[in-house]
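Only one chain is given next, in structure tokens, and it is the form predicted on its own.
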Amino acid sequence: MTEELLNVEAIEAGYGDTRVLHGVDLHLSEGEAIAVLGANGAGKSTLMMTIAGIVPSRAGRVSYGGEEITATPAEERVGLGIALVPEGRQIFGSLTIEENLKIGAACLKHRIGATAARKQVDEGIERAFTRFPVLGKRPNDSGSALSGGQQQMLAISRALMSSPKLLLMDEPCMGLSPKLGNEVYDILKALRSEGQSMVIVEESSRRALDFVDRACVLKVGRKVLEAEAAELADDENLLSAYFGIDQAVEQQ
């Protein structure tokens, strides 16, 4: 039987007198995706921040691997194993290629000692390399130099550093061209053969239901759907209601 990984139960959050999620609740399994899906302000980058800490929660409960971690900090949810590519990838411009990806392994050297950190950041840093081969290509480049597709394949390589066990997607596929969003896709497909848990966030669902095994729907910070990706997915009628999308437009 495969084991819960993750658990948010009633979650409430948002930002000064601004509350964005309103008792949200999402679970995923040990090798499982699950994609989080709505309109833009849906609360869905802020579901994402809270799980991965950066949003403190004003209510609700986050469990990860059967622990409570809700009062604990972003940092120590990276050590845990939670890393998160968000929205626009921010990515360190200043800084090269090969440092914005130590940066993501900085929790190693606490987690498991100096001497197993150097090794696992050495061994991390040629993974990015074999998968992305255009950043092996230019390691000493700054960040800023990169194209947007470059930089979220680098923002994606930095939240690998940590060996996460859950790896939070947020729009990874914004202001990419089709054909770059479908080369990400395909490296996120060769993670989850691996093993690899994901939560993604998408604005555009067509893409992620093809991959997920299920999808929630948030609506104004509330939770109004949930159900198996291909469900989702062939009932038309569902996405018109929950996103106003014409599928004949979304299909081209």
Given for the second form:
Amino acid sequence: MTEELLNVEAIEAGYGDTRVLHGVDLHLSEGEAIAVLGANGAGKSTLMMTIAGIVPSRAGRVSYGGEEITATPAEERVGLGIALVPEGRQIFGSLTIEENLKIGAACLKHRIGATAARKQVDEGIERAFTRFPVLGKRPNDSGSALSGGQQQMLAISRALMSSPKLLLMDEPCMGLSPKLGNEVYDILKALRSEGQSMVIVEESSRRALDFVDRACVLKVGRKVLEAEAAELADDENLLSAYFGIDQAVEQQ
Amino acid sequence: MTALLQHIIDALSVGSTYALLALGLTLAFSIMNLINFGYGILLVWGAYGLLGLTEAGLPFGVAVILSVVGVTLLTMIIGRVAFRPFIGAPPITLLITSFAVLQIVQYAAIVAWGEKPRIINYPPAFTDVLHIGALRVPLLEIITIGTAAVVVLVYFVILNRTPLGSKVRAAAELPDMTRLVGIRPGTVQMTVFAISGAIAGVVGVLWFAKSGAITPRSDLEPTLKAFIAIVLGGLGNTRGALLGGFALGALEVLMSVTLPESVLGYEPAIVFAIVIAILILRPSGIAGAKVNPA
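Could the form predicted in complex with its partner chain be shown next, to go alongside the form predicted on its own?
Let's see the whole complex now, leading with the same chain.
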């Protein structure tokens, strides 16, 4: 039941001379969802990039499915089943919608062979277009022509193309209107009900706490709190004390 | 009228080789921030290869294909051995590496072929002149323009219509995101070295049909012309590189036609003055800069 999926132990990471993460632990079981909350600059994105393998860890250990992957390069981690929907979505503007989806499945050829990969790519594209009809209407439009909301839909679809076991979502609602943000959360909820394991990074807690199992709060590169989501949602004082962000922001 | 047409064909032909060179260089820059001063020496090695193969008695067409394949492989080997370990380092490191590569590959040519100028025995198709009315068109110019058109077409098909091409475009735009979807940077880099090398191989065949003698130091002119074209067009931008190449070709023909003979010797100085002016006034090139390989 509680098969370990991801285990981050005392991870330290940063950029150049700046250390951003000072020994962060994160544990996730298969089928679980956890929210990583924290103010701007707390190190949430760096944590995601370290799990995905783009930012190297300087100390500590990352293991996935029981295997240590601390030194595994990013391009191999997606093949293991870790997919990141990064902050700012990072859609390839010079590629079409369909090319963006296809490239999301680039790791499949190595994993399951060319023929099986082709079949899974076709199915994945169909699923994406069923989930987001707006993308399917214009598959040859370039990624740069999409609105923010459409880009987020494409970014999620692109990550799903590799059939990840672990989905990392970095601030999925950033820059989106509240209405679009709700739509993104509806999608995430649907994925949750399909049993998708995920780590979701958010600045504002309310929406995320609704559908994750657990949540932790980062503050200047350290984990200061971790609890069941229901517990945190009930105890807003505790949360805001650690969280240190304006309640006004959360009310949005 | 005839004279004008003649000049246009001349300019297109000269511009074609510059445009191709700029294309090969700018692709490597858009992916790896590589400013490669060892690019021209690849043409020289391609020409020596063609020389050796034709002298060995191979049919010209076969020799051309083998020399282009040879330059492609040479470029990939250089890329793998010399450049790849430094990718991600500051561009200046790669630039200096390219000077080192140039020295090594150039001295290898001196050792292998000597410093005496050598001439490739091109078939008549490369040397004949076509007379259409008063128009006098060297066949080489038509071959050059036609080859350039084919190369550019193939380049765009590869980049825009193949899975490998979309990986290259993705890597030029968002290198980290490209890794995150599982594409090995090495695959993209080797693809780029192969394309850039193949272009150098093709241009080598055309270049020495026009300029004649090959020496191990014949690399300077093509390298310089390519960089001038890139400065004109904007580094890292394919359309800019092509535009820059043709602009340089047009400029050279225009000067050779209009300038009095006593000033013609200063042609390179005028070109460089224009380059400096552009660097000051419009550092992103006449096409405006945005890294875009396709």
